[in-house]
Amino acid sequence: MKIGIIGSGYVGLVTGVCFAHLGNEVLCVDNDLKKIALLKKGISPIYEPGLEEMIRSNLQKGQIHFSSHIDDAVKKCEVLFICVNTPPKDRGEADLSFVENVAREIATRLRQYRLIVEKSTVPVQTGERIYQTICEMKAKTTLFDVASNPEFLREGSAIHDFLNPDRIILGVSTPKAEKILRKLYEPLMAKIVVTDLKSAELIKHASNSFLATKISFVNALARICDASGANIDMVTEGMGLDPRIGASFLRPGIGFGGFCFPKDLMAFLRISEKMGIPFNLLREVLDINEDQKRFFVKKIENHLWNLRDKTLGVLGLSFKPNTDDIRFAPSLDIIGELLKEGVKIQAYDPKASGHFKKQFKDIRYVKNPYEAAKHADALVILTEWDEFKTLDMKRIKKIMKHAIVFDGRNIFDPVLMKRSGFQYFSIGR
């Protein structure tokens, strides 16, 4: 099928990737003209492992190109997936004019049929007010439908994600949407849902929702453990075990981050109370996930006692790993609380330190974590990259100021640890 894909960020992307992946001829658009151009040379413009390889394979096969003119998408391809950024307004919602934009670029280019999806998150009724923008603009005698196809994707394992899927969403309203849609994600082999464009719309946010719900209770969890004395690891197996509850998200650490968790649950706050129906629930979890970023500056100053002048090597700065994305990294926030109070940083990374340097000039940003614990007052881990597993913690020791270790992820295990000389400070244990 020949597929046009709008908007080439990391849902974007990553969609066109895999489907040229599944032998569709794809068209990649965006405006950015820098990105177009990193993209027709098989650079990918964002970090996802894998991703780079498959861009570059499949424009040698020439199953991908990419484009920044959207009337190649419209006059070429059948099905036109949406996938602009929808980033949150001030008070929470999302900004939904790039939608309505592509919505407008679409209509006045249709001259035959064409399936337009629904791909970027977007509050519930958004596919109604796609349709009504088209239908205002386009020629009276072009035929189309709008669908919703919410992604579920996670940064650092988005290739795998799209080829493994453990459920499709397809929201239509015609048998003809339907057909198209199945039929193009026939080769995964998928559990396909089908429901109304609402439903589908509803389906991401609340997914997101529910999930970091799971995330903002086991870290309210994990503080009650530290102040009693019991060991959230075996708390969360206990509960995990209970196929209703299951073990999945029920890791404590210093809070979601990311452009999904933060931003979808913003928007179904707002979505939610527009419709006269406030989800309190969402703003709780919200607040928890705040909350954790303070509780755990405030565990680094009650050990250290004076932070002024202290030097802290900080491990990890991407909200999560096998990523480079720092938008609304927990990191972030830590970070700037720590400068604050006149601590002095050197952190490391393995991807995300060119991102973060934009923010932060005045953090000293090393190679190699060994660097970053180099003369350390104590090391701070706030992001569980593999590598940071594997550390000769031997070695880490001999070359800090004080053996002393922050473990916002719970990545070691304290008895061990604490039997290395460490002082070892964690999340709910």
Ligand code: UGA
Given for the second form:
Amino acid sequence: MKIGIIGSGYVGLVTGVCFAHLGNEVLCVDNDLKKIALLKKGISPIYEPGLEEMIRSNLQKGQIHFSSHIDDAVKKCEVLFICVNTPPKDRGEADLSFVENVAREIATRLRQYRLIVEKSTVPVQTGERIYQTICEMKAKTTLFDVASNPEFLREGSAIHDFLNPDRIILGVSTPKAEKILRKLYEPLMAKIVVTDLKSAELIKHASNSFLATKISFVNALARICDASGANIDMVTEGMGLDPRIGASFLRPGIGFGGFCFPKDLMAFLRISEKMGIPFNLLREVLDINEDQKRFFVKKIENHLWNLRDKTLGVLGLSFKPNTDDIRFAPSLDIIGELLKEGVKIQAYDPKASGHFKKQFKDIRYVKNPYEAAKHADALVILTEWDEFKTLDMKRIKKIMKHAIVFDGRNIFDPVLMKRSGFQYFSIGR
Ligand code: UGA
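What would the structure be for the form predicted together with the ligand, given that what you showed me was the form predicted on its own?
Shown next: the complete complex, the earlier chain at its head.
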């Protein structure tokens, strides 16, 4: 099939590359000229394992193309995926102006049937608005359908997740739209759930909200473990064996970040408030998430006493491993708080230092974990990159001023760390 991707950000690029990989001819559009110029050369503007290699191989095979003109996509492609940004406005509401602009741009160019698919995360009823907007622009209703096909990929494993989905949600309003999308996804041989448009939109917000609720639940529980002397690993193991609860997404830490959970929860809360049925549980989930970062900073303060002029080695800045993304990363707030207290920070991240540098200039960015640990009063782990799990801890102990580790991601075994002579503080154990 000929597929147009409007908006070549995280979701758009991964979607486009994966559809190309499945044998479709894909045209990715973006109004950022610099980004398109890079992509045409086979350079990915974001770090995501495997993405750049797939862009290059599909460029070579002629399966993927890049353009800054939406015209090309509407003219050539039967299926158009809207993958533009839906950033949060001041009060957390999703800004849908980019989505509306794309709908208008498509409407003015409609000459033959096009299936317009929302892929960006949008509030319930957005599809209906897109449909009305296109109708108001005098497009014939036989010339288009609007569908919702939310994406569930995770950063860091995006390509694997796209190609191996747990389920594919097709929110459609006509049999024709369903037929086209079923054919497109056929090669993945995945479980397909067909719904109406609004239910598909809600599935996305509900799924992210539920996952974030699990994380805040386990983080609040970890604080109770800390205060009472219980062990969160044992508690979650005991809980997770009940299949109704499940063991996944119960890792305690320093709170969830990234451009999905915080933004989507705020947007969902705002929609529910607008409908007059405020989903207050989500407000609490967000509050616990904020508290969790302060709880971690307090833990550091409690043990180091005065922070002024102390040197902290920080390992990890991205909001999770295998990405250079720092949007809403807990590291931003935690490091911001620590700097306010007058600490000196020497930080290492395998991929995210470049982005972090733009916001925090008063940090020494170093080239490896050992440089971060050198002469440090304590080591602070903020992201669970694999390379941190296999560090030579004997060497780390030797080069630190004091052998103290604050592990915000529970990557080490507390017993082994103590045996190796570290004062080791983790979350909930
Ligand atoms: C999330 C969802 O998992 C995807 O299904 C969804 O498609 C995506 O948002 C989106 O809406 O686009 P992502 O934000 O990439 O994906 O990353 P996750 O792996 O879900 O992690 C989110 C945050 O939760 C990270 O900060 C992570 O450290 C934290 N987390 C996750 C925990 O603290 N504990 C856990 O047990 C799991």
